[in-house]
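Just the one chain here, the form predicted alone, laid out as structure tokens.
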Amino acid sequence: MSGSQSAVGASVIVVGGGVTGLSAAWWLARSGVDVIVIEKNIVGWGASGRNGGGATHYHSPLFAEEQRLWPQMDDLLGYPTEYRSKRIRVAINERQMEAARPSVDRTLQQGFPARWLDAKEVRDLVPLAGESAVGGVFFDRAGQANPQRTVQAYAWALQDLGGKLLQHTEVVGFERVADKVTTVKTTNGNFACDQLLIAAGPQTGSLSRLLGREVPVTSARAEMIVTEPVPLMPIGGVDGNGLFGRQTLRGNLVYGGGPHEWLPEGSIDAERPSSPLSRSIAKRLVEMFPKAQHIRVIRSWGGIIENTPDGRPVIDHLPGASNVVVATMSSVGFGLSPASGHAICEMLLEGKCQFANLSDFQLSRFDNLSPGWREEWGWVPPQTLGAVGRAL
């Protein structure tokens, strides 16, 4: 940190203690950089600790790095993530079989194995599917991990490398000199920095707005349900019928999927009981796994995700603030976190990501976005108590 900075701080300050911010901070600490993560609540409070745990994003330019890194993460972090490779996408009708084709094509194009399954093969690998399955796809290198364990692994590994983590600390503003942010102002004091990463999930938009260039995001509530344990299937990572999730090592089925309920801008309220949308998840889970229709749902929760207008991430230098990088993964942050953290680290240290072309993630694609886009598209919260908002 430059000697002219008088406040306590670090070379890099990361705002946001979800998996994207924690991964980036860990990569920076591995590179010998002094880093502080500032989190308003506790690490993983939003969707990072409340998702389906999938690590399969064939559509992303970070996919190859995601698949390269996940099998190594337990060893690299020094803590368990419960990562397991192999994933199946089940189809319960021909339309869903056809909808899976782009994922197969994209996976094969990037040099990773994928193969079609007939109905019998699906039943052998996914016994709960029973006669409902007409077929599916087997992804050999895709996988899943435990979100809660993974968040904690990032946090512990960061601290093992000397990185600092400040929880229950809200960022309230910034100080600048010319086009550089020099100080992050929080409810627990001010912290000087040479560089800044804003990876604050639903609050990324409001925080970037304070620096003169808003990252457009809207909050939504992503519902998840958990069933009582059932016998372990040969493959624990199974998607389909509009659902994403996994079977835990204990045997529970943990699943979620749209539609999602829109929330007020910047909302991070994950404490309210689940909405009626959780019933839709349970219904679709039984359709995909008819042999599980006798088991009970024992828990449900909602994680708060942020969505960009086109559903794709933003990882970019913030215009008008030369030492600031902004990152929002637009609801796909967990699985991509090893790769996105690596990419962000390179952007902060070298000016750009060296291993992938992130031009599709540039903020400039929203230059002509209407200021009232949320209202125009109906991406707004319910207007009456108990109503379900217009869905994603």
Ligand SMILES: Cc1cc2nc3c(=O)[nH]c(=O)nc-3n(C[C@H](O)[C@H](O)[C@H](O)COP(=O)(O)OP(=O)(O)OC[C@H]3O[C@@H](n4cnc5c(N)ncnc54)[C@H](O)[C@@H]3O)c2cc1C
The other form holds:
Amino acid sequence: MSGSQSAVGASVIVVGGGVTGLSAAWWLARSGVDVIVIEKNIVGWGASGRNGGGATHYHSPLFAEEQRLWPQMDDLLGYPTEYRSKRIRVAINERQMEAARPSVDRTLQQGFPARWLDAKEVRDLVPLAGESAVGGVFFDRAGQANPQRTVQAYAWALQDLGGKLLQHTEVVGFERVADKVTTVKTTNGNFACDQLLIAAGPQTGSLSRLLGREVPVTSARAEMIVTEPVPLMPIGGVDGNGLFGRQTLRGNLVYGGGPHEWLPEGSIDAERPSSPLSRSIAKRLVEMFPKAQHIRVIRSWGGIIENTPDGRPVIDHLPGASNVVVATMSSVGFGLSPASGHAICEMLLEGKCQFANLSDFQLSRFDNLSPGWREEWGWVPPQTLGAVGRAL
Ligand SMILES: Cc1cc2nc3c(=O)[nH]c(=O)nc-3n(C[C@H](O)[C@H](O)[C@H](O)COP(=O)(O)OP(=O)(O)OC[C@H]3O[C@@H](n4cnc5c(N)ncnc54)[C@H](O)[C@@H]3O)c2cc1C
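Alt. form predicted together with the ligand, vs. the form predicted alone above:
To see the whole picture, the full complex is given below, headed by that same chain.
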């Protein structure tokens, strides 16, 4: 810590103990950097502990690194994430078959295997799929992991390397000297830093606003449902019919997928009782897995998805604050977290990501964004079941 005015602090302070902040902090600690993660709740309290566990983002510039890292993560972290490779997308009509084409093309273009399946092959590989399946796609490398296990693994691995974790501590402001943030103000005192990472999910917007340049991000509530366990299928990661999810090692089916409920700006209300969203997921799950119609739903939960206007992440230096990086992943942050943490670490230590071109994630693409973008996009409450969540 060079510019610090206080004895308490770290070379890098990370705001947000979700997978983005934790992974970045772990990569920094692996490089010998003194780092503190500050989390206002407990690690994984946001979307990071509540998501579908999918790790297949063929459309991202971080895809190759995502696919390279996941199979190694248990060994690198030293704790289990329950990562399993392979994924099948099931189509229950010709429109869904056609909609899968870009994912196949992009996967093949990047040198990863993907092959079309006919209806019989789908039924052989996915015993719960019935006569409704018209075909599908098999992705050999794409995969899925257990979100709660993964959050815990990052947090433990970080601490094993000497990184610090401060939970139940909210960041409420910053002090600056010229264009640098020198102090992070929290509900548990002030912390000095040389560099700052804001990886606060949906709250990345309001925190960056305090530093004079707001990252445009808005919140949407989504739900996941969990069934009682059923015999393990050969492939645990099966998507389709507008749903994403996985079968846990115990056998439960854990599924989510549109529609979203847009929330008022700044709202992080995930904790509503079960809603029409769960019913919509259950209905589409039975359409995809007709042989699962007798299985009971035993649980559901809500989570808040962070959304940028174009659906792509922001990972960038914050203009006007030369020692600050902002990172918000716009609904694809779990699977990309091994790679996003690596990228952020390089941005903080080397000035830019060395292994991928992240120009698509720059904040400057929103320079001309209208202040009323949420209203113009229709991303405002109330929103009911509509186009966003309708099955293809
Ligand atoms: C239901 C659901 C299903 C999803 N499925 C998938 C999927 O299958 N695959 C996939 O890749 N992605 C999925 N996502 C998206 C993914 O979960 C997120 O993109 C990812 O978790 C974002 O991680 P994060 O660390 O950037 O943000 P978050 O997980 O939101 O973490 C941010 C953290 O910052 C903390 N924080 C906020 N403000 C402050 C403050 N002032 N002071 C201190 N701490 C603060 C919050 O408490 C929170 O813990 C899903 C999301 C949901 C909700």
